[in-house]
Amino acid sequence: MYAERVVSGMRPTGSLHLGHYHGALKNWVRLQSEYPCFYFVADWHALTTHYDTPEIIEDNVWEMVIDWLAAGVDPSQATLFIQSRVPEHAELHTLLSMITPLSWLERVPTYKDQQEKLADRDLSTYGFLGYPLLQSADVLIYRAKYVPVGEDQIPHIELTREIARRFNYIYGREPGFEQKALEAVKKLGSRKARLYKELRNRYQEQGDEGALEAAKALLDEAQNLSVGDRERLFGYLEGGGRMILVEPEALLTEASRLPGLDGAKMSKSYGNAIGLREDPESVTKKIRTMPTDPARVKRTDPGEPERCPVWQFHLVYSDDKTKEWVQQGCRSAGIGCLECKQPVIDAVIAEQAPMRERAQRYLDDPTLVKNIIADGCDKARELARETMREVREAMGLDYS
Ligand code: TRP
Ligand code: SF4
């Protein structure tokens, strides 16, 4: 039950482009065969900033799921769902809000940054302040181990860890914990119980992290433990209470960063993006007209790839030989810019061909997408419910 799950979400605020692909989706695709992955449409998060344009969210939810599928996210491996269809996220958010100091939210750097950046919107709302806490609920509800995110999201994962720790500290303590933990140890069977105690000692007395990991792995594999006992044994390793919520780790995308056509961050609103499923003619035209080294006015002027956004594309798309050809040819004015762009055009179109193909199936038959999401929601919900049972009980809310 503490399998190494991966959770990540994306806000449906616009159609996806190649920046999303290289920055996030490629990574999602890689992870889906390594871990049980839960990928969701963060529609509530989109509402925190786009509360007055619900049509944008509605339009983009299904398009975004098709983009994911086009990019190679495979619903037979990963679980795909929509946040608002698993209302347990909101329940956990409410319950976590009870123990979240306001100052923790106010000091999250994205809070003030985004308010300043999106100054045309009124973001002095309760929902927007709670954005990172809702994100914490998204992750904690699946007791996820890893959260693949970009660098800007690190403070949100850090908050999530602090919230989990605080929750376990407040609600993981129970009368007679030590006694109950020791009884749970016995249930491991004599051989495993001995090993568990040994590893726990090694960690507590010598700070041996390897022993801690080994003990956790031992618990992961233990079969006949109740949820409560498992939480006790995890908690007993490190402290004096049950570990009800699990601290996740950010999994930084070693993103091959793909900037926009003008070298700035790729974004639909800057008009410098290439859509994930854009047609080849349009891709060709966009790349052919993208700016190059401004110092290269005439064909005979030598250029400098470091000053050219096309070079950034080569870094992502070209092999060493082509890159060598660009560096040489540019600096010696041996090649023209259109010539230089052609391998990029070819590579982008080749990358997109299977995406357009995969998407077509879903565009032809939208019920396929609806079914994938319906299945994913059911699966996610089952896990979310399990965690909520524990959380409610811990917070005194199980009136049975
Ligand atoms: N805040 C994330 C972003 O803007 C989206 C998100 C919402 C998310 N909930 C999440 C990411 C949970 C990871 C896990 O990119
Ligand atoms: Fe840019 Fe290539 Fe032109 Fe050099 S030759 S300026 S790298 S497009």
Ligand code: TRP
Given for the second form:
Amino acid sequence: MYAERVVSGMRPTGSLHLGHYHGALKNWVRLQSEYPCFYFVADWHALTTHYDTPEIIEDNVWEMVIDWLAAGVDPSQATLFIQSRVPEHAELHTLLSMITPLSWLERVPTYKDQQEKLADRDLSTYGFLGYPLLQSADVLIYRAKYVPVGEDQIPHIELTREIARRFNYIYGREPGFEQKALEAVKKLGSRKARLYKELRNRYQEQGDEGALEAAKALLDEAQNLSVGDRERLFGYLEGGGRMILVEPEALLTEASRLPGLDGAKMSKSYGNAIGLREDPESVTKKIRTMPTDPARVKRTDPGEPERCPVWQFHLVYSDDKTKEWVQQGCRSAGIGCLECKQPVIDAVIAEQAPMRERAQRYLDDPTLVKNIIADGCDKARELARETMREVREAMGLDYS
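Starting from the form predicted together with this ligand, produce the coordinates for the form predicted on its own.
What follows is just the one chain, with no partners and no other molecules.
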């Protein structure tokens, strides 16, 4: 229906670590060469749990954007922006809140999970309850087709799809819809109009999903349709009304296989993280002091790699030959733990070297980052305004 856009965001938590890189950023870098990507700093989302410490957010915003750029996110390929600088996110969130049942928000699995994990914080606010709806607005405002998420975030995408479906059902049923749709069909030209009708009949009468996809591709290629006519033809195709908001799909990403230095999840708050741009001396010290298999008390004691946090790093960073060397050497006590750690140290430092190099130009001249974000905000806002014009018209709010 629209460009196959990808939308994703991160809360500004400050400098990122290697877990973020292997869990999300590496994927962002890959996606930017495949789709039009919109990556945003979710500063409003940070306020849902840290509304009482807003002073930490600003510094964190710029640190995090520099980390994105250091990781290889390319502003010439992807659009980078800050959520709060595109106020249309908040407007769509407000309008969607008028039609979203409270029970839909209360059943989101992470709602209760986060309440338990963050028991020391006051989370009895609408902002916290409504953050999945703000997430939905973040995606729907760009009519994105794909949202890269881990398995735990799939319920959020399902919620977004339900909200888009409900909105289109309520507000897509304009007076004279069918007549307007038939007029729009004629604008395709006689050959394409005939093909569209055939494909629509095959889908509606036989449930032929192939026909549905072929008809959508036909509309995507049509150059002479207005946004309103395009929405009508997509809705008419599936037997509904105008398709004003697009139902996004989850683009499932693998969870980061990189644990923290102690084998638990990597997190700054656990003190077990390696920063994305940490200096080599600090990286070396951290990995050299990592805990290993507790059975290896002495150098001559054999060990079991599967019980050792260092082995998890080898799974991410080492080739097959090195992994075989570790397996044999550890189990036979042929190598010591410091020997085992050295290839990991070398690989991590080699991975970080281009990141530190890319970051340096932005650290030397912070205006470069501000300009990238300013340009990204302008581009994002242009698309957001287009969506909101359609939303306001559909909801009867376009009066002057």
